[in-house]
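In structure tokens, the next block holds one chain alone, the form predicted alone.
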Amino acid sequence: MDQALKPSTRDGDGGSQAHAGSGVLTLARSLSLHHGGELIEPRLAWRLAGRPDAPVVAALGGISAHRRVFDVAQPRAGWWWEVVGPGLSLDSEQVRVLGIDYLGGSGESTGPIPGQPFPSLSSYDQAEAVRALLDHLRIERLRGFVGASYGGMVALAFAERYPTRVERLVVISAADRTHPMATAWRTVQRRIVRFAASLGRASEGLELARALAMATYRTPGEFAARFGQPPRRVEGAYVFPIEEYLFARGRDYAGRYRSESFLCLSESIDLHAVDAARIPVPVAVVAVREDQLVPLEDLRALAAKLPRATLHELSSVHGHDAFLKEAHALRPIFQSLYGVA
């Protein structure tokens, strides 16, 4: 089942955004798994949306993120909406963009069902999904594609497999493979809510893996300069600012993603492992000086694998969720995707 891809207003677009299309592609043929296994038939949802007449980047984020990149009619229902749109710096009047749901996930596209096993996913089989869906929407090439943090991961793991079909990358926080000390705290996260759903209790579990989670994205400097406040009493206990903000961010991601999904996409950051040396086209590294998950000098040994790189180095106070926020440091990286013949 497949919208056609023409000018529509269905999901709510407007003005220039009203070039949107979007669909759910069923792969007619089963996609045979990395790490073995195979998914039947899968579902791909995605979502195009731009100046129709423009060159095509896809853009993907986080395990979290969804196809809605961007919306105009309801910025903050696009997971970018920060950075993508009209104007912005991932320019919509400039690209089209193109999103999906990841296979796996919480959205549309094939996913855990629970009580039911599900295969160990690779961004390998993330980069086949999107080159299927690149076939099914005659995109020959990508002018680009945008991958931050799990994103990043699935554009490698795309250049390395179809280097033919994506003129240049652009990859945040996101390295070759996963450090160890990164791969240590969402193994604990993951065992916090396999625990949680033995007793019944899932959605608790990843309420707290979430809240752990937020403590890894950002940093040492904005927690200080945000909850230095003391704590208040509540019903005879301490209950500390920064305490209360990480468990609001936890029921708040628990009420809208399921815990298979988690406990599959996080898995699937662990398994990731790309051959840098085999990726030829050009390759913006971006780099966050502060970023706890991905170091500093993982990305520099990523740019130095790189037949094709250019690193950029940026400080942030939000540290691994800067991509969410740097608009303004992001803007100049992606002028390449603009004009590449």
Contents of the next structure:
Number of protein chains: 2
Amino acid sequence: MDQALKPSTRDGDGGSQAHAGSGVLTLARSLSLHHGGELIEPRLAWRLAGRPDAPVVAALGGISAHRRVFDVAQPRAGWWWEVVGPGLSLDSEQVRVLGIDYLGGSGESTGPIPGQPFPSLSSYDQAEAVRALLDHLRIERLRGFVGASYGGMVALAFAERYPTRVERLVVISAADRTHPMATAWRTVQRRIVRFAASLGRASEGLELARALAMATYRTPGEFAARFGQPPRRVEGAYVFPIEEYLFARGRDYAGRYRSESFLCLSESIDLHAVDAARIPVPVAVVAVREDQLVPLEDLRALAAKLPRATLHELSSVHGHDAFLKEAHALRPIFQSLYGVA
Amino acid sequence: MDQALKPSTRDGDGGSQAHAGSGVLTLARSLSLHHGGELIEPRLAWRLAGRPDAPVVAALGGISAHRRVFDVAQPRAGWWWEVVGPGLSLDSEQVRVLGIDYLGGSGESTGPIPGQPFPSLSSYDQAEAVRALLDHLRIERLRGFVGASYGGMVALAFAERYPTRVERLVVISAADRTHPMATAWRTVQRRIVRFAASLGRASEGLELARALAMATYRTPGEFAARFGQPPRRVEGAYVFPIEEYLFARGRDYAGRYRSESFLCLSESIDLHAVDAARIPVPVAVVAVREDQLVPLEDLRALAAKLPRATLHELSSVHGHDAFLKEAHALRPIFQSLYGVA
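Having seen the form predicted alone, could you now give me the structure of the form predicted together with another copy of the chain?
Shown next: the complete complex, the earlier chain at its head.
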């Protein structure tokens, strides 16, 4: 059962919602990392919001997600605003939602400092940070851990390491290890960023990398429907509609995310490897057939390895990004989080 | 019927094969280009090899292919060596094989000069060059035009413009226009190369772009089978097996291809658009289900638009590169080129 929330630090963030809290926790004097090395006095930024006495569900997304999962006052400020909130698919009237800024990311948790080396991070390290946060918040046991993309990897790592601290998982578009084709796309992205950074142009490298990443997140079907028009001629050069779209997204991203964080968490995805057979809690595995990064076959294999899995196969033109968009399809899957444990 | 070959220029190339010829033809004083602009005194490098009195089949491949389709003396020097040659799937004892270096490419045909602007090229421009070459060689009519990838686009453009100059087409992994997802991958590649070139590092940009392109040419299935091992640690950094593979291919490519040619012909693919309904000759359309660049649906749609099409659907772990590898599956499709016209 969840114990009462007694956050020891608050920053006023989310203050419009009674009993919601947020803060930045110093996790430990030193956090030993799964792949070697350590973080000294690592900080973890967190946020808890939803019905005050409701059970707690952790909700983690892609590497660019952050602790503001939803925000009643400013809906678009939440990264999962189309899916999570009062009365939405993951209903914050039924559960309190716990979010974090990832270690290594561009939020208020400890992350890379430009020009300084930063160790490789594992999904196990993020899981360890969540575990320490639960101790701090005196949450004995999560009602659920919902993770999509990188967040799903962290959910699996958490449940393998701390199975008594969570009742059930919902894992969307994440497997026990990454597919070599997805690693292919990401290693090219990281090499682009490192190449550009070596020339003092990291932001432009991140723009290119994000444009590439966007293509992997979506589907041929979506692009065919939206971007089939002929190219425009701009100052004598052809520019294709899909090109304008991808690079607009790339520029936007490069303006709000740090290249060092991108390198760190992109690598963390590719290093992810957990032992699914050692996860005893029930796991709802959500697979999107059109996902180019996490093939359906890999999630079928994950479900087969997990001792207690249910597999949900969805179709979505949004591909890997379906978790951000397919609120209707996800709603029944989240119902399992609301009942009495 | 094919007329006798009377090449006006020879360079001794392929001289070990009787009645084979090759040369570099000046196409015209000026070639007006489909997208505007012109090429002054453009040169087209060509090569014709096979049984001397056999009917002529043009064979064009991807943007990096060249006029040496096969080579009896040095088999690996031919870009299509696993498929074309004496007794092979496309049998040079049954047909003479005509190849070209693409306009805009890195061979001996006219292409971009570093630091100088070069106009956008269309698949129609390549078709026009082939037409002029046929005039020069006094080939009234090709027995067939076999094109894969970009070569398939050129084959379609040729048959739309000059339907009396070819009896039939075999078009492998090419459609009447490109898919926006494929354009997405390629625009990112071109932006990488242009970014790197703007910093004086074009070759490194080409290496990155080619690594990305390789991932699009292949399939998740192949990568899963070959590159599932954990990463190695090299000088403190993780390097993934697929990463080593892609960047070895990228470095190799950057050493033998010019970035300006890559930009030109990559763009030419994305500008490709022909009117399939206006191609009256029989076309064997060969689709590979696993091709990430040319979706099966697009080739089904092409076959539906062509007045006289047969559609062959293959499965191959090699994806877009299947035309280089699937000699056995292609053999029966090439049979239609051998009979009496």
